[in-house]
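A lone chain, given as structure tokens: the form predicted alone.
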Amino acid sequence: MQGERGTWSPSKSTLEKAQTVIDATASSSELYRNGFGMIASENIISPMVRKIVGSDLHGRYAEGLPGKRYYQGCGDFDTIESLGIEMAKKVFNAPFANIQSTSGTVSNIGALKALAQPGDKITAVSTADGGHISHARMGAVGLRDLDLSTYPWDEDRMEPDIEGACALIRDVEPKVALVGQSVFLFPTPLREIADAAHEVGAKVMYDGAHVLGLIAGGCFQDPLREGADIMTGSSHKTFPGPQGGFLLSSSEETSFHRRLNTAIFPGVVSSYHLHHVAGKVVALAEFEEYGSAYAHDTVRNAQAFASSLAAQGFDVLAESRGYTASHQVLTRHGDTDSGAGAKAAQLLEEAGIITNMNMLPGDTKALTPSGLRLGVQELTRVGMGPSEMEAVAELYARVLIKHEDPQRVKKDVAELKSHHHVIRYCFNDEQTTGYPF
């Protein structure tokens, strides 16, 4: 019922709906407070970033670029975005940076809009081999109506077969040669692919969504120096900021910069979540200070975790290459398309360990895959190291190999996690925890 001055007295049913959301949010926070967040595409933001994301900027609008706006009241945001552009150029060592994208996928759509016309040819990693859905007909590639050919895959090395990929590029003569994956264990042999692509006049696009923080931290590869014309990425995976994306380029050409900026706005965004952009800028400042240590510690933890899983008896992929050079670890839990990965993920969740099932080479059904894709970037963020990785692997084994009751294991998961609530690698880390709700 409407009260004085236009206020409303909410009904019981609407209050109950709001309370349902509040309760579910608190429950989710509790799940991660007491458990292990090990989905490779996730991370937690710092308290300073969280403060910015919850600011008045959430409800504000800006279109265009700093100093060239379609709205009034953008002067302060111009300061923020201008600073962020310069910081992104520094952190990623890039002549060009656009920080407006609202996600990695939106960055990819914008990049493809800038580089190709509908009907043009593109080469990429197939989703069955670890390519992201935005690289496929079901995603951004299909949205731009591009003619897709996928690289042959080297299962032992978990990367594109380099000779076959270069031969494909020379044969197809694509407009864009896209590399990068969602399952991303090792650096891509980029120089060879870039040479072949540039030979036929193609632009090279590197999707660094998963490994962007490792790249910026100097411990994966350096795509913009290895032949990539464009690098896209997410701002919330191994780069530990708020939800959003980046578009970066090695080009010094002003005309190309204008094309990229135009592809983002008005190409794929209108106003672009100013609170998240501001949060990215704070995250860039934190990464400039702590990013190298965070990236190196993340890779070290992934390698320790993979080795510990193998020692427990798990089938960890890419043993011949040392399992991983990123934040990710892949494990096989049964026959191809058996659904063993889905069953393993469910049992682990019952024990408070949050993972995701994932297709491995040979799988053809996304909902019944044989594998898990595991990430250690969030556990690293809250201060876990190699010794904890060994303990986490033992907890995995208790659930999936020794077949202990997951509820019993869950108590030990919560005990280990109780010592790791403070977010590291950010400003004022000793005073803040990652689970405020």
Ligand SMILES: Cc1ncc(COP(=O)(O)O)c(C=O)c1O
Given for the second form:
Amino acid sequence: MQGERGTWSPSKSTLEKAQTVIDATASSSELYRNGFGMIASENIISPMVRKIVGSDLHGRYAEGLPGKRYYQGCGDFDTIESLGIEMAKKVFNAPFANIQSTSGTVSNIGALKALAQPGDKITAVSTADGGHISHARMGAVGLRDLDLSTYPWDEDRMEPDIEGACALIRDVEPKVALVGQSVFLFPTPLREIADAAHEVGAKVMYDGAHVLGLIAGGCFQDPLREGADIMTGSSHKTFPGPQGGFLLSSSEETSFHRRLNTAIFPGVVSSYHLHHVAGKVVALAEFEEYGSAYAHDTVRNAQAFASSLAAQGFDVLAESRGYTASHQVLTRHGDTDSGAGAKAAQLLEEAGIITNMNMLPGDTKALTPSGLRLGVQELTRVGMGPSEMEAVAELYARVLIKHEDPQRVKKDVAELKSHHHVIRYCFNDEQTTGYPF
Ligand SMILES: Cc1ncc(COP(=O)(O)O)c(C=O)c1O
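Next up, the form predicted in complex with this ligand, please; the one we just looked at was the form predicted alone.
Once more the chain from above appears, this time first in line as the rest of the complex follows.
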């Protein structure tokens, strides 16, 4: 039926499609409200960040840099982005920061555009050893048509075999020595790698997507002072902001800064999601206040969770190194390539515990791996501490060791979680819960 311009009543079928989305979104919020979000790359945003992300900035454009725009109407956003650049430099202790990238992957594509030409050589951690797909031929490295060699891997220490990695760099003489992983338990021995890389004229690129918040919080490693020329990262993992990316550099050279800025815009973004950039700036302000405590509590919780899992009888990797120095814990659930990790992840989801299966050393197939990669950064953010980590490990054991009905365990998961709905480590003015809809 025709009404005022653009206001007629919708047909039942179009409304139903929108309702399907609304129902599924509400259901997803409930899943995480009542369960444990333990995927190591995820987090929840603070009430103030959520407000900004839902603002009118969502629909706006601002190509270029503050003060040098191609569109009118950017004055207020210039204020936001200028403040954000200065805050990112401070929080990450970096002479250069670009906050425009829309994800960690986009930061990596931009960085590789700035640092290498098609056909150039690059060294990185292989995806089988925990490197990210953007470090591989199938991802950004391939997109830039780079010639990839992967470092040998030390399975006991869960880091690049340092002598082998340095020898590879000296032999291959790459343009870029890329380090950092998606499976990231321990700091990379960066000084040795950076020495070898700089000796052959390579730039060192540290992918801190997962551990950016731990780095900024001062409890993982300090790549920009250990020899990394640039550091990329996501703004929504251990750095608990909205989805997006950062590109940072230790260089003081303004010509290099220009190269990095140009690689992001016009290199890999046009509109760069102003609502998320503004959200990142609020998250940077929150991080300045609470980031160090959050990072330290996260690592302490990961260590407590790993020890509790081991005490329950789980095979937790890297025991000789204290299991973990990050937000992640790795567990093995069966033989190599057996798919035991996939089965464990499925059973845990039935109990309201959301994780991801992961390849462990020796696995060769991504869809039938033997392990799980677990992250405690989200449970930490809703106020869980070491005693809750022990309780969470017990719930894992009830599902995976004692083989209790997951539906029964799910009730106890929801009970424990019901005490942890409020987000901490942020400007929590309204005590809003972390799972609104
Ligand atoms: C090491 C690493 N780099 C980059 C990325 C990509 O980040 P994003 O999901 O923000 O694109 C990830 C994702 O988890 C990652 O683990």
